[in-house]
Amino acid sequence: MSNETMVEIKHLTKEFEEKKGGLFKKKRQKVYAVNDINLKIKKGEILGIIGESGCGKTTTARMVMRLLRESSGEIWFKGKELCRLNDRETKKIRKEMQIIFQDPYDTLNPGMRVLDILMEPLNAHLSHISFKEKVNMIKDMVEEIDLKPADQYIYRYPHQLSGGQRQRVAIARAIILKPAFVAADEPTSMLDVSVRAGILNLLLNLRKRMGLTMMFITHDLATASYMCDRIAVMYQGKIVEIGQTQKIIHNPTHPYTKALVSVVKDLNYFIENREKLIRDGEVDSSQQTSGCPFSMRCPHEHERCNHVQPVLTKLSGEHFVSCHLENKENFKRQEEEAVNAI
């Protein structure tokens, strides 16, 4: 892994409008799926984004991959600002950026053979090479994802494959153009536990052989700790903590991260002490406050948390956290700014 930045996200925001009220008195309320996040992904790194369903991690990945337009902010890839590209320019750069979707059952056309599924990206981006060359590329890629011999698989339809084999084909479709960057959106969550390790190891091997840079989306901290160099923890559209994987696992700082780690380390302890770690509830973007996004579920009472939004503050090295209780220096600085404003 190098220090060169491949992907940089600046103040990325995605908002939706939600209608509330009765039949004749409906109000439009802005709901932030992703709220002013900043991220850097280094070349050759796997950055994990972890959080509960609805926290904004998949929306973030879809905006980076240009499958969803942002409301505001910037996305830079290898020195190019993607948000300013037109459709033609976006198509050119798509060869270098690919996504692996969560559900292989939905993302593979049931009426197409594996050969046809893998032929599509080649026809779209490598129209200048012959059909025979494309078939040879497909066979090489199918064996690369450990479906051997390739001739036994390329003429099958998705329903003739197991769930794990289908996801391997989905991975092959994403990497057959040899992209520089891949977003993997919970690629093992729909699979049996027995085949998940094989898919994770395949992704790690492909990263090593191809030099891939990856954004790995998951709700499972154990999977993130196995796969990722760094982990960003999201809650209600905000990044609340980010740092080296070992720092996050062994020295979690934000109350939400502490609760997630506790579940993985000792489930019995988490169940017995749940009220001390996290209040009951779930991610609800419609209940956004002007203060900390986690304030409604945080076990630590503090008036400031309900009214002032914390900012990511550096703790040490590449470890950042967004929490008033931890960022004492930041707390003091904001108090001084408030006094000066008066």
The other form holds:
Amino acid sequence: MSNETMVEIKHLTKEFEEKKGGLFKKKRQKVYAVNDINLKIKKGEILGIIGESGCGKTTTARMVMRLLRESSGEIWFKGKELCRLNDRETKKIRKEMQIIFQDPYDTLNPGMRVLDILMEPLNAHLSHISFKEKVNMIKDMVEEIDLKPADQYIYRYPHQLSGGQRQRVAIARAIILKPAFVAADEPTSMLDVSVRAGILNLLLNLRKRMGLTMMFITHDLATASYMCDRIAVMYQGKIVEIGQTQKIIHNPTHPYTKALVSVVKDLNYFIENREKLIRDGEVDSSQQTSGCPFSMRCPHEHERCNHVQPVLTKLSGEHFVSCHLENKENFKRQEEEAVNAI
Amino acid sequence: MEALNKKTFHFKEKNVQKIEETNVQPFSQFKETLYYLTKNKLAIVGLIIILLLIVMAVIGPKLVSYSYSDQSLLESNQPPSIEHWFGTDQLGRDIFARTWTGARISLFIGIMAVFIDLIVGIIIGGIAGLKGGKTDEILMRLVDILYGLPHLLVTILLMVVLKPGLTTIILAMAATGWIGIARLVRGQILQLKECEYVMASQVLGAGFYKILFKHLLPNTLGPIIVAMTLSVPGAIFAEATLSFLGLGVPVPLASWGTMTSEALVTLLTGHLWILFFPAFFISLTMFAFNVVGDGLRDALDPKMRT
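Starting from the form predicted on its own, produce the coordinates for the form predicted in complex with the partner chain.
Expanding to the full complex; the earlier chain stays at the top.
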């Protein structure tokens, strides 16, 4: 793994407007799906993003893929700022980055054969090569994703494939152009457990062979720890902890990460000590607090957490966390500043 | 008892490759739909009826020597006989000739009205669904307003304003008929727009028109075809209703609607065959189209297959 940065996200924010009230008196309320996040993905690295549903993982990936417009912030990819590119330049850059979606039953057009599905990216970007060459490329690709022999699969329609096979085709479609960067948006969450390992190993193999850089989105810490070099934990549109997988698993620091890890490590322990780890209740993301977004469910709630938003602070090496409890020094300094201000 | 071991098991067919091959017949959605449709016996009956009706509409009037407008007062109100297969009406016109001339007009009106509905509906619904935002809002409110007006009233008004005739009937019916299709198309497109394969296509760099013609339209086609087959009998019936109210095709032209309308007197006089034949064929057409529509819906929807 080199130190070259492939993707860099700076202060990325996505807000949705929620309309409330009646026909005439409309209240507009801003809901932050992604709130000022910063990320760096190094070349050849798999960065995992985990978090509960609705925390902004998918929104982040879709913004990077230019499927959604950002509200503010910058996305840098290979030295280019994606948010400022026009349509033509965006199309060019799309050859280099692809996405794998979650739902294998929704990701392939039911009226197209595997051949046609895989032909689509080739037609869009490699119009100069002949049809026969394209078919050969597709056959090679289909064999590479372990659908052998290719001749048996390329003339099938999606409904003649199983969920795992469909997801393999979706992966083939994403990597057939040999992109440098792939975002995988929960690629295994809708699959049977028995098929999951196969898909994960396929992705790891492809990464080895093609030197892929990946953004791997999941809500399953076990999957993330198997796949990823680094993990970013998101909560309510914010990154609350980020670091190497080993660090996150063995030394979770943020209370939310601690809860997540304890569920995977020892379910009995989690059930017995539930109140000490996390408080119940789903948080409505439209209710903004000026303090820490996790404060409503945090077991160690502190007075300060309700008022001051914590920032990502370095713990060691590449391990960052955003929590007042862990940043004692920072905490003191801010408190002094607050006192001075008064 | 003999112990179970590996040797007792063997492949029924040794060539495994061959077994697999027979299983992976690639079916296109079209072929599969056709396959499931042909399995539905009622739908086949419906298709045959529709075909027969169309054939008879084409050749029927030529089978007898009478024209639909030939009057012969000496031969009025005759029951079906070898001379007049379906009998004659109050003015002595041959009902067989009139029925199949009427079939031409009724089927033409039904199919044309639906065809216009379809074109207008797809364009308006498509624009609303694709553009979204303000355009969608305005178009859909317009549709809501039109939907709120009583259809029959609008149609009658248009009939009164425009010159009476075949085109007027079709236009008047299409004026309100496209609303349902527009709503359907808009809903479908809104739903498909969020599909992951459309987003994937976007990420792959496909342009707007490519997405529209490769992904969106082909996948809306199924429900549209179903809606179309189901609304043909509706249009034929609407024409019959208009004729019944005296707003149908001008005399001496015959449509099934005008024929039933004129034959209403027979309920008193007792020459019921005059009423029976046109009414029977209206019902038969409605039945056939409905059955085929139902069959198509089941064949197109994988969830309905048993």
